[in-house]
Amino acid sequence: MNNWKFCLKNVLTEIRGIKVKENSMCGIFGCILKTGTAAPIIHQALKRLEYRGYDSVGEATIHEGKLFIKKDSGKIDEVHKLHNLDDMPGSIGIGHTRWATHGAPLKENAHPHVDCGGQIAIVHNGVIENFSQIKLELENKGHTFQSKTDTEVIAHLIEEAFKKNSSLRLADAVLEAVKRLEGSYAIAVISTNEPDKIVCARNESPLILGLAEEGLYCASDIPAILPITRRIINVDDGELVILTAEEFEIRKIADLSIVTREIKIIDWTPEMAVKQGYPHFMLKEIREQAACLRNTLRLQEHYLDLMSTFLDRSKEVFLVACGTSYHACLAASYMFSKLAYLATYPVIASEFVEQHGKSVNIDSTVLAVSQSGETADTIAAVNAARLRAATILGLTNVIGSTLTRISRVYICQQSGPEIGVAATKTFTSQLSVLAQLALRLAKKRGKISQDEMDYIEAKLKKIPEVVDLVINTQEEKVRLLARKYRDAKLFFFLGRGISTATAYEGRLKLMEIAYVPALAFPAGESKHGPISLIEKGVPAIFICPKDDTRKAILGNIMEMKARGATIITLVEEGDNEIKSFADDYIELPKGIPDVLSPIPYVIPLQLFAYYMAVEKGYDPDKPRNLAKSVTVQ
């Protein structure tokens, strides 16, 4: 294969206890066979990726120098019924299941995407944050775009590389393209120029290779490949891969140095593979949060600007949501107040019409927050506000949902599908977006210094690393705490300021999946009634970042401790004073601004709820009486 070398080394960490740092949004698959037809294999592989969540599907193959493509919005079986995904010639091909992040779930936005000449096809998992600038540059050079996606720019970048140098190999053209990209990506590319190769590249999105006697495969996840082969090679960030039917090569994108990596034999069952080796989706999704947060930091700035402009113009702002999303809104009300000096009203959606329905008017703005974009109570509240001429803004995870269709401006939170019923990465992703909005609004209103804004923005960019650190250093301690307190009959969750929202969310998670009665309230309210329930040994969990509320919450801890409560604290590393009053504590990194503290501080509470459910023998992915999206009132 020219001067590229066949090479291998280590692929995955030990299967048991594997710690995955990946975010599943779209699903990609590619195969290149020695003999036979690729399309039916791609079709079945995409079916095995359905669990990841998707809104569109497509395949591309090459046969006799021609590119064949079939794609559409909808479920795989629906698209197959319309287009017969198996009826595509060729022994090489790529496929994709799409979760929309840029562009609605329409046929033209489904992958694969092609260049102007219809010779290059690409599938992509991830978010390209600088695609707008690249697209404008390419349009000025005469390129015509068919979709609203960020992905399509990659196909045109590859085409542009060939225009500049027609003697380039496909791998070299892909290399030139990915060096322009900022953001996350796992891509697979085929071209009629080299119909015997698939070229892949990865940065912050999952990508693996599969080796079999019949050919070679690439995919975003193990389940796609598992029935075909158990011989797996992992592709790491910053690597480029060339596949043929006989062999593969891995190179570093930065300097083209060769990478060696050994084959790993996967012994997972299909059920384990779907969960990437984790026992439950909830634990997998808790661990995906750092990757999700990185994607939320890649939002298009003009959407943040536009939404913050509407917020700035409004005379009153309501933050409307249910459940976990309401807790994110509650935290956001502190962010907007502290950073932008904007008073907002967080309202539980089912109460909005009765509480505020008659007072809403043309000067009101409703920012509705819903993971699914279909939550019945939230949509009902929004529709009532629309009838009174209020401006509707939306924050959701599903482009094309009802909320996106009825909002004046909407933002996609970029967290990808969440399969566990109890929301985890939904909460932290929403908080990240809302923090960015609050900062953008603060800039418009000029209420805090540039130095303070720069400091908080820098800290926000570091939050994904902080979340990873919390999980990697505190998870085992949290698991042991769950074992210690698994028989407790009642829990208290207390915080002050923005940490009140963290307390509410921690309480909700514990009740949702471990079925343990729990109370949450601002710590200052404890002596106004709740403290009467304290008996010896009742666990009281205090969220104690080192902020302006610390002195006051220390007094609340002492009140509870004096009445026999068992004190568990979430504290900043090195806060020995609060630790001295605690029976147990979880330490979090220093230097987290108070307005961002709910993001890392909720992680131990999510893990605690998860391990409490496991200790009690419950399935945390399927809490009783609950549904992922509540679409009835």
Ligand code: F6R
The other form holds:
Amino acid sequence: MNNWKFCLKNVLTEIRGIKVKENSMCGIFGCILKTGTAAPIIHQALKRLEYRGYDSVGEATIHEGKLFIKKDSGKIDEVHKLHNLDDMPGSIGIGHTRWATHGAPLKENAHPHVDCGGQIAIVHNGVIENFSQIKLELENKGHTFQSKTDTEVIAHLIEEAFKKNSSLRLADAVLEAVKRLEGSYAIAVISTNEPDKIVCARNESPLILGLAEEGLYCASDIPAILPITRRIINVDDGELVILTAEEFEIRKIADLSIVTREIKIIDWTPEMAVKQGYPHFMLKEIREQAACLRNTLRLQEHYLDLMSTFLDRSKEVFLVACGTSYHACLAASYMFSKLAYLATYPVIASEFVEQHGKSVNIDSTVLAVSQSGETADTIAAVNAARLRAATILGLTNVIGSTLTRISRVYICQQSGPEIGVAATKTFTSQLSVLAQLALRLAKKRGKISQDEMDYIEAKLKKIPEVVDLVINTQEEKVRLLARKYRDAKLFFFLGRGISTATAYEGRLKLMEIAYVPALAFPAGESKHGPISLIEKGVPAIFICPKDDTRKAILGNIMEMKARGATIITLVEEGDNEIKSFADDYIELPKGIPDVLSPIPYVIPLQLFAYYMAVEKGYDPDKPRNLAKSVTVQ
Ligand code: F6R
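Let's compare: the form predicted alone is above, so bring in the form predicted together with the ligand.
Expanding to the full complex; the earlier chain stays at the top.
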């Protein structure tokens, strides 16, 4: 292990258009130069990574055996204005731009984080699941922590490895540390004891190396490196890397075997690089949903516990949100009812004051769901409920947002910045968090059997794979469907039970980015009015998972078909009966519990809206008249 040898025996190959599958959340960068100053290069690279996160920023460099650190909360330009991020000595350094998941966006939580001795600095992208346990253990050994982040434990674990064996090399100590970690990470570490090296490691979070004449680099993503060099190396899960200014070495963490890897030449434009080779952010964000869902499975247990305790104690629970987040609330009301036997009331935020403003009281709980945490209608509803002493719980993607400040307890959906205006990964991540909350509450209330709970939990763990499978097997079919139905003037989206929420969300996506009028409602409502709109050839999309609603929805399909509608179904594999009545169908994998079905079933609808917009020549990332965060009422 002490015998690290450096090698650069890689074959040069030309690769066009590689795609990196992962979710955006924090950006890391490292730079080690033969001569010159690293800080301005790190600063510029972080600017190019800002789309991955932008609530805090920091850099660390080493010069003449001393560690220099500048960091603060705020956007990079704001922090640079205050601290001059370029003015740091040394030809080696690391940097980080943050999207908070553990700990609020405060200066002390900004990366880099250091050990007790202030000799080791680390930047990290990912979520360490077992950090509380490690932190406690290290605190008992005398380590003191400056931040509330999961990352800081890594710096102290490395320090602890050195304490046990002072003759260790930095790479050995990092190796010992990462072996303790559960969760996802891409890290870059520097130490004053070995000021000529950066050590990196990766598990589930992206990491690449950049190779140039002037030095070597590591980064979360291609845009950071692109203007410096087009020669990159991908680092894979379970690998550890040592960089000097001239050479690099990749080893497998498991057995320390040396890895040789081809150099890739990237021919992307900077714009393509930010979208990781995808033509639009929306498609990139649809495709990164599996990774986002994996992140949601790493929530901090005690927040789920605390929230479920509040829900359990309440006399009435309102689920309050707008748009897509409201659809997640609607689906959640079925989850809470089916799993925890708790009645909850999904309310569109702009209606909350009129509908419940007078009755909401100290025994009420409002669970507000907002990706941005800033939506004016949602915040207004929450403020009205607060004035009447209701308990406020929040689910958001942005720690530090208004919603997190006014919630008694909040939880982060952990899906990283969403740039496309249409919410996609937001919806599925919210659903996963809400399902976990419903399960936690079910446990507390003892309403479903342990076997059923274990079954659903196991299925939830598999949901990321299911989502990837749906994308990989159905995307092309959906694209062709969009071509076929490009000129349809009206669509129906119909579901029953929890699939009603899926139907509403499918309709919203199609309307907002492809500008096609569409109706959505629980399929049972057809005969109470809307079916009169059906005439020959009107496409009706039915969401038909094989749950308790299947028989009834089959009846609704027949009603529509008899009146000339063109039937498109989202159907479970092997459900030949439903398929036999459909003009077109998209198949989804078997065995998805009804409470989780909106997660995979919404994917073809997101793709359908996306390809409809593309077919019609619209930019799906920038729908007319809409803004990502609606901060006016
Ligand atoms: C639709 C969409 C909007 C938002 C809504 C709420 O694709 O993005 O409907 O869901 O404006 O936004 P948040 O969740 O930020 O409160």
